[in-house]
Amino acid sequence: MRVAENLNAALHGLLDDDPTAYVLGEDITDPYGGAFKVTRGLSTRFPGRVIGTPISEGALTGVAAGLALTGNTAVAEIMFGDFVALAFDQLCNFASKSVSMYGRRLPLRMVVRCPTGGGRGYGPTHSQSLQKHFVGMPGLSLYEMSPFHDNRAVLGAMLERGEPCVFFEDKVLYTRQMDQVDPLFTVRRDGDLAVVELRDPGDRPDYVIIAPGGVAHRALAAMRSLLVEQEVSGRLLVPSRLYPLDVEALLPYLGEVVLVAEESTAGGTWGSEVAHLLHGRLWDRLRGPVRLVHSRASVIPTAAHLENEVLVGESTIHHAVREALRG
C-alpha cells in the first residue's frame, strides 16, 4: 500500500469510528479529492461531514479550531503546506491557547495537515519545509508523516493529546510504499520511534541518524552506500512526533556520533532543538557535537537539477556522516 492511499484509508477509518468528526480543506471534495488525491471518495461516503472551503486558509484553520472548541473532531487540510503561515495566527494565538487559557484545561481534538517539501518540481512558494516556525509553541504539537508509521495510529495519537496538532506531510512520500526499505535493512517500531537498521547489525553501529519521515529514504541511501563503500554501518531514528520529542525514546539507540538530517534551512530548527535536548544527556558519550544536516540557505528552485543542489540529499547527509566519523 502506498503512503498516500494509508492515510486515506485512516480518514476514511477516523470518520467511520468518530461521528463527531469533520474533514475541510480547499478542493478535497469528490470527485478531485484534494491536490494529492488524499482525501478521495471522503465526501461521496461522508458527505455532510466532507467540506470544501474557500480559498482561506486562515478561515479554514479558523473555523477546524471553532469545531474542535465546541467538542468535535476537527481534521483540516492546507493544500499546500507553504500557506499554513496564512494561518499562523489562529493556529498560535486561538487554538493552541484555547487549550489551556479558560481557567481550566480543555481539550481541542484538531489535525491540521501540511503536505509540504520539495523535490517535486513545484517551485519557491510551494516546497518548502516550514517545521521550524512552529517548534516550542506551547499547547501545539508538531508530526510528520512516515513511511514506518501506520497513519490511522498517528491520526488515533494526536486526536489523543487533547491539543491542536500540526501534521507535516513530506509530499515525495505519498507515492511511496508503506514500510519499504532495501533488503539490507529491517524496520522495527519502538512505541512512536521507527528503528531501522542492519538485518544483522552486530555491534553497535558506528554513527546514528536522526531524521523526520521525509528525509528517511534520502537517510536510508547514505547508510548504503557508506556501507558499501565505507564498510561502517548506521542506525536511523524515525520519530513520529516531532515536538514535544521524546528523548528518553531516543536515548537507548544512540552512541558515540549522532546527526540531525532535516530538510529546512539552518537556523532555530527542529534539529537544533533535538541537538539541544541530546548534548545535556550524551555530552560524556559523544566523540563530537551533534552533526546538524540541512538544505541550503536559498529559495527552492523549480528546475530538477537545480532543485537537487539546494535540498538536503543522500550525498549531504553521506559527506556529514563521513566528516562526523572522521571527528
Given for the second form:
Amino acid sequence: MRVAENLNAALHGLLDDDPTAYVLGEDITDPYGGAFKVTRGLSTRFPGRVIGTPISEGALTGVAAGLALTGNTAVAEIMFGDFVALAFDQLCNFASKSVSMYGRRLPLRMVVRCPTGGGRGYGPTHSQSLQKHFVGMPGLSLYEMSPFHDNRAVLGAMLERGEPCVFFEDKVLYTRQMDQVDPLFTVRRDGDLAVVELRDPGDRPDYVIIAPGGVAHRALAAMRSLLVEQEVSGRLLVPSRLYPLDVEALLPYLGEVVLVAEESTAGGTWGSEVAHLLHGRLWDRLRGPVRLVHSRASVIPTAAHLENEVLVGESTIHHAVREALRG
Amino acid sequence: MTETLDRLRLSRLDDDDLELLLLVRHFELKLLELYGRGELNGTTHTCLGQEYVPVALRPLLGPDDHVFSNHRGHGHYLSAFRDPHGLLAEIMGREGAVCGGVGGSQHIHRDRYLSTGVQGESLPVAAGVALHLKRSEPGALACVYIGDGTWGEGAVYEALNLAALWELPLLLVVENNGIAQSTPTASHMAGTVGSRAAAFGIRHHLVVSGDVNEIRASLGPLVAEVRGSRPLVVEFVTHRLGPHSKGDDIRPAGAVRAARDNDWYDRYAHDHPDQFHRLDGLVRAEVQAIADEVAARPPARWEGA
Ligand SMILES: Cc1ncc(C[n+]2csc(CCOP(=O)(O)OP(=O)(O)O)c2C)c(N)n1
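May I ask for the structure of the form predicted in complex with the partner chain now, the form predicted on its own having been displayed?
Whole complex next, starting from this chain.
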C-alpha cells in the first residue's frame, strides 16, 4: 500500500469512527480530492464534514480551531506546507496558547496537515521544510509522516494529545510503499520509534542516524552504500513525533557516533534540538558531537538537477557518516 | 433647542441595566486608579464611554451563544457574567481569578466566552464555532467584538468571506470609536465598514444612538435573523472616553471633549437624576469594596499547563 493510500484510509477511518471529525482544506473535495489526492473519496462519503475552503490558510486553520473549541475533531490541510506560514498566527498565537493561557487546560483536538519538502520540482515556494519554525512552542506538537508508521495510529496519537498538532508529510513519500525497505534491512517498532537496521546486525552498529520519515529512505540508501563500500554498519531511528521529542526512547539505540539528518536548511533546526538533548544525556559516551545533516542554504530550485544539488540526499548523508567515523 | 434636547434625551432604563452600566464604569475607573498607584502589573484597556454597547446587547445574547471579545473586553465580560470579583482578581493576579491570573485583562475564557489580545485573530475561530453551532445547535450564534482599527487585518476578510459563503450565524459587533490606539479611523481605513461588509453581501447595520433601549429595539429582529444563519455586521459609532491603555492619550483636547459630550454617564445623570444618583453612589461604593476585598486576597496560584 502506498503511503498516500494509507493516509487516505486513515482519514476515512477517522471520519468513520468519530462523528465529530471534520476535514477542511482547499480543493479537497471530490472529484478533485486534494492536490495530492490524499482526501480522495472523503467528501463523497462524508458530505458536510469534509469541506472545501477558499484560499484562506489563516481562516481555515482558525475554523479548525473553532471546531476544536466546540468539542469537535478537526483536520486541516494546507495545500503546500510552505503556506502554513500564513496560518502561523492561528497556530502559534491562538491554538497552541489557548491550550494553557486561560489558566486551566483547554483541550483542542486539531491537526494541521502540511505536504512538505522538495524533490518534486515544485520550485522555491512549494518545496520547503518548515518544521524548524514550529519547534519549541508550548502547546504545539509536531509529527512527521513516515512509511514505517501507520497513519491511523499516528492521527490517533496526535488527537489524543488534546493540543494542536502539525503533521509534516514529505511529498516524496506519498507514492512510496508502506514499510518497504531494502532486503538488507529490517524494520521494527518500539513505541513511537521505528528502528531500521541490518537484517543480521552482528555487533553494535558503527553509527546511528536519526531522521524523520521524509529523509529515512535517503538515509537507508546511504547506509547501504556505506556497508557495501566501507563495510560500516548503521542503524536508523525514525520517530513519528518530532516535538516534544521523547529522548528517553532514543537512548537505548544510540552509540558513540550519532547523526541527525533533516531536509531543512541549517540553523535553529529540529536536528539541533535533538543534538542538544542528546548532548545532555550522552556527552561522555559520544565520540564527537552529534552531527547534523541538512540541505544547502538555498532556495529550492525547480530544475531536477539543480534541486538535487541543494536537497539533502543519499550522498550528503553518506559523506557526513564517513566524516563522523573518521572523527 | 428644546427639540435637540428632547432628541438627545436617553430613555429610562431598568435599575438592573443602569446598575450594570455603572458597574462597568466604576470598575474601569477603579482600574485606572489602581494602575496609577502602581498596584497592577502590565497594561489594560478600559471601555470607558463604550459600556452601553455590551449592556444593550446583553438580553439579545443567550447562554448558548459564544462571545469572542478583544483587548477592550471588561464591559463584554461583566455584561456576560456580572463577575467583577473574578475579573478584578484576574487582572490583579489574586486568588479567585477567572483564568488563574494567566490570561490577565486581555485573555479570558469562561464557559462560552473567550477573548484574546491579537486583533482580528478570533474571527476565523468564531467562524469555526459558528459552523459548529449551525450544524449542532441551530439557533445559537457566535458574536465577535472588534474595533475599527482591526479592519486592517486580513483575518477579518477571510472570515467574513466564509461567514457569507457558508451562511454562518456570525454577529460581528464593531465598536467604532474613531481611533485605533493613536491612529484616527480616517488615517487607517479607506472606504467604510458598511461598504466592506457589502462587498461580501453581508448586511450592515449602523448604530449611532447611545440609548440602550432604542438600540435593543432596533437590533432585536436583526439578531434573530443571525440565528437563522444570516451573518450581520453591527457598527456602533461610539466614543472612547479614556486613554487607549493606561495613560497614552495623545488626542487633541477637542476630540476628548467631543467624547465627553457624548458620554452616556453625564447624559443619563442629566436626564434621570433621581434614579442615577440613587444608584451611582451605591455602585461606586460596591466597586470600592470589591477592590479592597480582592486586593487583600493571596496571590493566584497556577498549576501550570
Ligand atoms: C495583530 C495586532 N496588532 C497590533 C496590536 C496592538 N494593538 C492593541 S489594541 C490596538 C488598537 C486597536 O484598535 P481598534 O481595533 O480600533 O480597537 P480599540 O482599541 O479602538 O477598541 C493595537 C494596534 C494587537 N493587539 N494585535
